[in-house]
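Just one chain follows, in the form predicted alone, and it is written as structure tokens.
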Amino acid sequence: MKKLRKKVYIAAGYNTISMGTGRSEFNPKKERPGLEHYIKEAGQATIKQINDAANIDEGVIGNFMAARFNKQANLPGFIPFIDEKLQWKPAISVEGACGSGGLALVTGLKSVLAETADAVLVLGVEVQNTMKAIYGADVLAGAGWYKKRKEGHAYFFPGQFSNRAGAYYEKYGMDYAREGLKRWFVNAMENARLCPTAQEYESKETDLYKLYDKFNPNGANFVDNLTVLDCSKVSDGASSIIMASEEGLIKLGIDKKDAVEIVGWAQVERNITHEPENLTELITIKKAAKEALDSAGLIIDDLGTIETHDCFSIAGILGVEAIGFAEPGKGAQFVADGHTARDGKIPINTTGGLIGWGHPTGATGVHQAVTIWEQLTEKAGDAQIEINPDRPYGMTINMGGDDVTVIAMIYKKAE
């Protein structure tokens, strides 16, 4: 099956400040900015990049559990609150847990394709910090299949990947995978200093290495085999871009040298209900990403930068192996070596993934997306990296739950 019978492209992306502890304008005891805040900054800092609203055909908004943490649903209402040239227009809102933002992608992109639309605005969006920690970690247990959540721990994400390094630590030596794990964080935390609205940008450690080594796995205070800088934030903001058609970009004005061509996709899905066959290895990501490369005639040789899913320091580890730029249990040392650092052979999550930038759920697949667009079109700021034109694609892996819901997608810049 053809997946791509036309061009179809990505352009004026945006992303709010990812906001949660780390910067300074957040204060737990003060009133925030809620989920139409961010819906708002996003979706108008993208249409300011256009020439007419009105030239928006459709909306998608990815959330994952708005109607949770903020009491909120029905989210495609909120697509005519951004701009009142959006009213009558079709929007819908679509669900993955983590996911989600990925799942906005591929369904502005199938809008395209089935040429019902020209351009869409993609938006993702998640406000998380309305609740304490543990009570969050109950919101975000659903991203599972929450028949089981009894039987995992109180931080039920955490444990989950925390079981998934323990069963790496086993098979291949603790020391030696702390040491990747040690690297991977590190280069997360340089990456953001680099990037102003990560949500780590203001960090001011001197010796990462060092705060790093401090930490040691805890089960009688956190999980047995992660500490707390082996784990993304809770995260409020929420990112934007417009998917079109050539067709599309003519109609909002967009120059095609500001634009990203997207030139290969996967969405896979495993069976939630299953427990994974192998904690060591991250099955869904590894056929997403080798669907995705196969529909664009591609090998990983070529890619030039990734952004990749690290809700958790050893889901970086695993999806190196993943992708294939590792044997199974090489991705550790793969790290360690700086290969994955913004000089290394394969930069990954240039402005800090999920540990650093920072994981507003529903939003992750799409500030993925922004990012690789922002590198291909060189708009990256103090994060941008030399794309050698050898290697001149972008690929973004976006994983829901443990290995469940997974979207792959690949990039070129526009010609």
Contents of the next structure:
2 protein chains.
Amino acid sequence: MKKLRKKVYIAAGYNTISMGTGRSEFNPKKERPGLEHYIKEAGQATIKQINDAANIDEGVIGNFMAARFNKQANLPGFIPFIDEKLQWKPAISVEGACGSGGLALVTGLKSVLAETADAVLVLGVEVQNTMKAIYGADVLAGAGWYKKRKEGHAYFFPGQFSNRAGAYYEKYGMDYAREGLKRWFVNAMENARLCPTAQEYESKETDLYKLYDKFNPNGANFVDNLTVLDCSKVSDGASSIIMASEEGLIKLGIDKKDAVEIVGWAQVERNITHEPENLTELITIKKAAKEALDSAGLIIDDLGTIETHDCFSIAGILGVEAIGFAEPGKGAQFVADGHTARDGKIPINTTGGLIGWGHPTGATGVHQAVTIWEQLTEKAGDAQIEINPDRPYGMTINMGGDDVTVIAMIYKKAE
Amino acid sequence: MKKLRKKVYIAAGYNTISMGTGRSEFNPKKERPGLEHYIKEAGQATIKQINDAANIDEGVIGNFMAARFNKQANLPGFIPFIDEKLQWKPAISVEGACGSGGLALVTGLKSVLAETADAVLVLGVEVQNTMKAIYGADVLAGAGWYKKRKEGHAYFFPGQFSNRAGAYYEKYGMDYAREGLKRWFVNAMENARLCPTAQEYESKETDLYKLYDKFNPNGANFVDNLTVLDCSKVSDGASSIIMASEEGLIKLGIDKKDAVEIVGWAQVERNITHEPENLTELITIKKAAKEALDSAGLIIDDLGTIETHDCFSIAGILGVEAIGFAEPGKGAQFVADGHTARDGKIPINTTGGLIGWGHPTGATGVHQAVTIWEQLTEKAGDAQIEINPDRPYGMTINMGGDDVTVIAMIYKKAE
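For the form predicted together with a further copy of the same chain instead of the form predicted alone, what are the coordinates?
Full assembly next; the chain just shown is listed first.
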């Protein structure tokens, strides 16, 4: 359990559009904006919210696979590309597959705690529409132990989570389980339609429940136990925040009403070479959520909203169980009953999550933090939920690989 | 300038062999140990030096291009693969091209400063003999701005530093300059022959000066202004250290006589999309060396030994000038005069550096720290130098890309 030795805040935030199929701007046949564009857009937009880029002491980039999607590494070198006032300042890039954004948050947090920075620009980015999805699936397989790739499905990661879904169906009943997954999908789409940067913002489908029922898991086309509607998006995008100390907020000219405080966190790693012992449990998420709550001295009932890592709908349901809102096997019911909807007991993924908003892999952890910052400071626009004053805390859960790298963080409106 | 808010030590260290052409164990036609092997060997060997892996709070991996050389990402997941007692603990991977190892040092340092850890396992690794050098050169080009790759040489990075060498020749004279480069090469080989893990340990050449003279820069075979002898090795390898607070040293059961203290550091980033303004100056290294000295309250004459990033011999000479041992243009003379040899004024790269010891890219920054730790605690075996008590400090300079990502650190024997 890691107590925070000083106060750390999120002072600003921004998401680019989550770009990919579904967005009218997206033309897979035309050249699209590259890595450089997304880094610059997200970085500059966040810097615009503070008084002067010179007050930023350091930059962090979270990214998963620019090395293969864009053949580009040495990503710290793009921090001064955002703003010339960042030239000669410290910069770093961090990686933990789809948990890279969460690791970027942790890295910024530690710099403030270490007192080597009073303000850190923390950015996550991924541009993965540079290749077809089937080739991209091989790249994304690097989030698991690549050496065993040959035993896996062509769509490696969907295959992993399809196996988890299959185990859940077997234990608790497929029809029962898919009612929960369906509601997860519907919530995701409905929330995304309220958020202009979401990949599914323009979705026009009138009956989402019916749409979901039209698709049946079919191993011949995709994977055995999930359909493409259970799957997060292939997305290009970047998100960024500025993390700051108390002194940093003042230097940046940010009022506390526009900031959230980070009050707890956890970072938990599972051996990537091990198969999960129990396919129906996300044990690393379970440990991270508990550790983060403990580190903040909070209980689950203190949480008012959550962004959790639904790379697949089944990861959403299993996440609800792992965080502790439902007993094993009861998560599908909890979701089907509407408790995770935006007007439910615990609104989850209020701008659509990875399935509705999109999943630019290395950016996702930062995107989650931006969303919580927006919700707790009432900047979420049409997607704004009402925060129950008795449950004022937000949480993010970001996962890399199949329950391998997990980062949890807890936030409250700054006071 | 970043003052360290508490004492941080290096408590243990280990280098695997730098594996590649030159080593008798290396057979390019047979399957070689993979990424997993090197991570495990280096991690376990360092852990063996402390009382119990359970006392390690966190793990960091520095790596550049496992994504392409090994198709593997989510590297934090290999921390618990080293030792099961690291399961569920925080882990992270960091990247900054060939500066990835130095960024791993910074990350461990910050965790101790942040008081989120009392002991951190910091590891660097690269396994790049998975492809032929010409394909590998395309991978390594990701350390520069890949978008301009098409304008570059087939051997992109050698091309960049060949241009720097060419500019130096033009300004100060080629014959003069190559006398310095020659001595740099000879020092590297002679030092490597004293270190059993060095890639050139088994080198038997009787007249290294003559050997160097046999090669002439020839753009037709390699690059215009450098030969393969001016070039660091293609290497597989891993290095690791354990960083600890004062309390951490006690928990780990490490006596101060076996530890070094980190007394200063700097991390400086140059915009990767900019061409260097002056090809004969490594301005980022210059800034980093000065900042690190300033942060420790030291001057250059306090330094007794240095590990600097000689990815090419010209980077060694320019590094000597950038650190401040010689005026612009005088570095070649300084080196040719033997001042950087192991019995010189300022012994540099005492186990061979990147040209003699080897350059497993993501591991190099950590390897440099291991070497300084060994020298200052008298564990360097046949490569041991005598540390002048009036100049008791060691420094490491690790660079990613063409003077883009630079990390400098200063050490002294713990007291």
